[in-house]
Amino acid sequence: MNTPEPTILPAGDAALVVAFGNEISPAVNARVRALTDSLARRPLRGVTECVPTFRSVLVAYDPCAVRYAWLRRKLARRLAALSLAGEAETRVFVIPVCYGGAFGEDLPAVAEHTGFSPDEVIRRHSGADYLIYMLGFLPGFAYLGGLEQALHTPRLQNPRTSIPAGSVGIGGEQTGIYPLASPGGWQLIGRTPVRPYDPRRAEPILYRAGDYIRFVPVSAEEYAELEQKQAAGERIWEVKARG
C-alpha cells in the first residue's frame, strides 16, 4: 500500500499535529506508534506530551522553551529517519469473556441484527485478534480494530446511564471493553472479570496501543472462579506473542 507523506500542522499556540493520512488502517497506525515510540526514547527539547490517535500524533510543547518552526524542522528530520523496524514485540492479551445472559443482555439483539445465532456471534467475535489503535475516553478504554463487517451493529438509540465495569460490547464498527462503570450506548454481548484499568497495579493500564486483544469464551461458573482468583491477587489473563 502506498502511504501518503506525513503532514505537520499547527494546533493552537502550544502544539502541532503530525498526520499520516486520512485512513484508519494498521499500516497508518504503525507509523503513528513508531513516531510516538521514537519521541519517547529520544525526546525533543521543549516537548511536554505526545498523544497518539488512529492516524496522527499531537505533540504539545512549551512555547517559552522552543519555537514552532524549530520543532517542526526537528520533527521533519525525525520523520525522514523513521523506521518501523525494531518495534517492540507484538503482544496479544487473551481476555476471558462470559457471553450472553446477565453478562451480555444485548446478545439476542445483535444476533437478530446480524442474522446469526447467538452462538455464531460468539464464535465470530472470539475468533479474531483486535488491534489496539489507541486508548482514550476512559482510563484503559481501548479503541479496537478488526471487527468483521458481518458483526457491525448500531449503537443503542437510548444509551444506558450506567453499565458494569468489564462489559464487552459492539458499537457500530467497533468492539471493546468498558474498563470502568460508566454510561454507554454499545450493545452489550458479554463481560470479562479482567480489569483493564486498576490503579493498584504497578502499571494501572493493562495494555498499550499496538497490542492486540483476543476474547476467549468462558462459562458463568468459570467467570465466578476467575473473579475469586482476581480478588486473591492472581493474574487471570494471558499474554502471548503474535506470530
Contents of the next structure:
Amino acid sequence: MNTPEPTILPAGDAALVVAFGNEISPAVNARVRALTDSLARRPLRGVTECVPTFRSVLVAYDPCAVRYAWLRRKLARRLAALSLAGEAETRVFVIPVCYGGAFGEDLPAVAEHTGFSPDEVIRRHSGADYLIYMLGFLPGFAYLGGLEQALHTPRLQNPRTSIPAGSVGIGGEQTGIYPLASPGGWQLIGRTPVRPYDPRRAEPILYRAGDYIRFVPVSAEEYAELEQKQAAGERIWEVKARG
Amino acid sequence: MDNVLKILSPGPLTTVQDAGRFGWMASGFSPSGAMDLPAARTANLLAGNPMDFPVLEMTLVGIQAEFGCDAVIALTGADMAAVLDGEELPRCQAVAVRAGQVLACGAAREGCRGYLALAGGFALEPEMGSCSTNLKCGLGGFEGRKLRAGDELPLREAPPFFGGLAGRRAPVPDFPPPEETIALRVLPGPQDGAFTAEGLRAFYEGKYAVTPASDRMGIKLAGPSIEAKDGYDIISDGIAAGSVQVPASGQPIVMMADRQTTGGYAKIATVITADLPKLAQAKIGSQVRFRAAGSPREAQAAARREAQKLRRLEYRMLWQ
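Return the form predicted together with its partner chain of this protein as a structure block, the form predicted alone having already been given.
Next comes the full complex, this chain leading.
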C-alpha cells in the first residue's frame, strides 16, 4: 500500500500527535486504529490517554514520567512494526430508529433537498453500514463515514438550542446520533431509544472507533415498546459480526 | 449534625474536582479535574490527604458553609478573603475548625480559583475512575453538578489525631498584579504551519486579554487577529491540555480541563504544563502574551521542577 510515512509532532510537553496523512479514508483510519490497538495491548510507560481520530492519534502522557524524545523513539519503533492484519473482529451495532414525524422533524426538508420521497430517504439511510471513524465532541458522539452523496444535506441555517438525546440527523456529508441533549445544527430525521452513553451501564459508551453502525426503521409503537424494554433493563440493540 | 459540610452559599461555580478522569478521552469525555492542579494538590497535602483527593474548586466567589463536625481545612489558590466565625483565615495553612463554625469566603481579591480541602476528604464515590465533576454529562463530584445552597457534602472520617495537622504551612502563591502581563510559554504546533508569517508574528508579539466568555472548557482571549494561510478548519483531531486553537474569528482559545476531546480548528501552539495554572488563575481582563518555550525538553524540565516543589512539600509535611 502506498501510504505516506506517519509524522510525530509535539502537542505541548504532555502530549504528541501521530499523523497518518491528511485525508479522511478507511485506509488511513485503519492505520490510526492499528496504532491505538497496539497501544491498548502493550501500553507505553507514562501514557495517560490515546485518542484516535480520522487520520491521527493524540497520545497524552505524564511529562514528569517520560520525556518527549524517549516516547517519540518508542512510537517510531512501534509504527515501523505496525501490522494491519491483527485487527479484531469488526462489530456492527444494529440501532432501531423511528424516522420522521415528531422524532424527525426535518425528514421532509431532507426529502425535498435530495429529491427523494421520505420513504426513499429512510430506505437509503438505513441501507448502509457506517464506519465509526472516531468518537469526540460529546461523550459517545460517533463520527460516521459512508453516508451516500445523494443524502448529503446542508446543516440548518439556525441551529437548535436543544436536541433530545438519541436524535439521528444529517449534517452536510455526515450522519450520526446525538448521545446527549445538546445544541446542534443537523437536520433531524429520526430518533433511537438506544442510549449511546449511559453512565449506569458496565460499558458507559456503547461502541468504539472501528465498529460499524446500521440503522433499522421501527414504528412509533415499536419505539415505545423498546423504550419500555430498555427501562426494564433489556438490551434493545444487536451486535453482529460484519462480513 | 453529622459528618457533613453544609453549603449556605455556593458562589457562582463551585465543583468537586480531583486530578481528572483519565482514559476516557477516546470515548469523548473531557478529563475535567482542578484547573490549578498544583493549588488543589497543595490543599490536600496541608490537610494530610493524598495529593489527588477530591477538593472543592471555587470560582471568583467562594462558598459560605457550616461544619457539621470538627475538621481541619486548608484553603489554597485564589485569595478569597476567607473568615471563620468572623475571624480572617490564613491562606495555605491547615486550620482546625469546630462543629458549628461557619466558613465565609468572599470575592477573589487575587487569582480566580480557590481550593478547599478537608482532612480525610469528601465521602464521594468515584465515577468512571474519578470524583471530578463533569458538568456536561452530569457525572462525578456531588450529584454531577455545581454546588447549591443547602447541599450537605458527606465527609470521610478524619484521621486520628487530625487536630495535630493544624498550623502546617505551604508557600502562599505570588499572583502578578492586575496591570502586569502574564507570560505563557508555548511549544509551537501541532498546526502552526496553517498560519501565515503575519499570523504567527501577531500571536507571539501581541497581547491578549482574558474575556468573560472564558470558562473551564477554554480561556477565550481577545487581541490581534491571527491570520491563517487558507482557512482555520482542519480535519478534526485530538485536543491536548493547553492547546491554543484559533477559529475563523482569528482570536485564540486556550483549551482547559473541560475541553472537547476533539475539534476542527487549527492549533497554533500549546501552553506548557508548568504555565497552565497561571492561566487558570488569570482574571477577566488580565493581559497575557505568548513566548516560545524552546524545546519539549526544556518545557518538561519546567514541569518536573513544579512537580518537585510538591514532592518537597509532601516530604516537609512529614516533619511539621
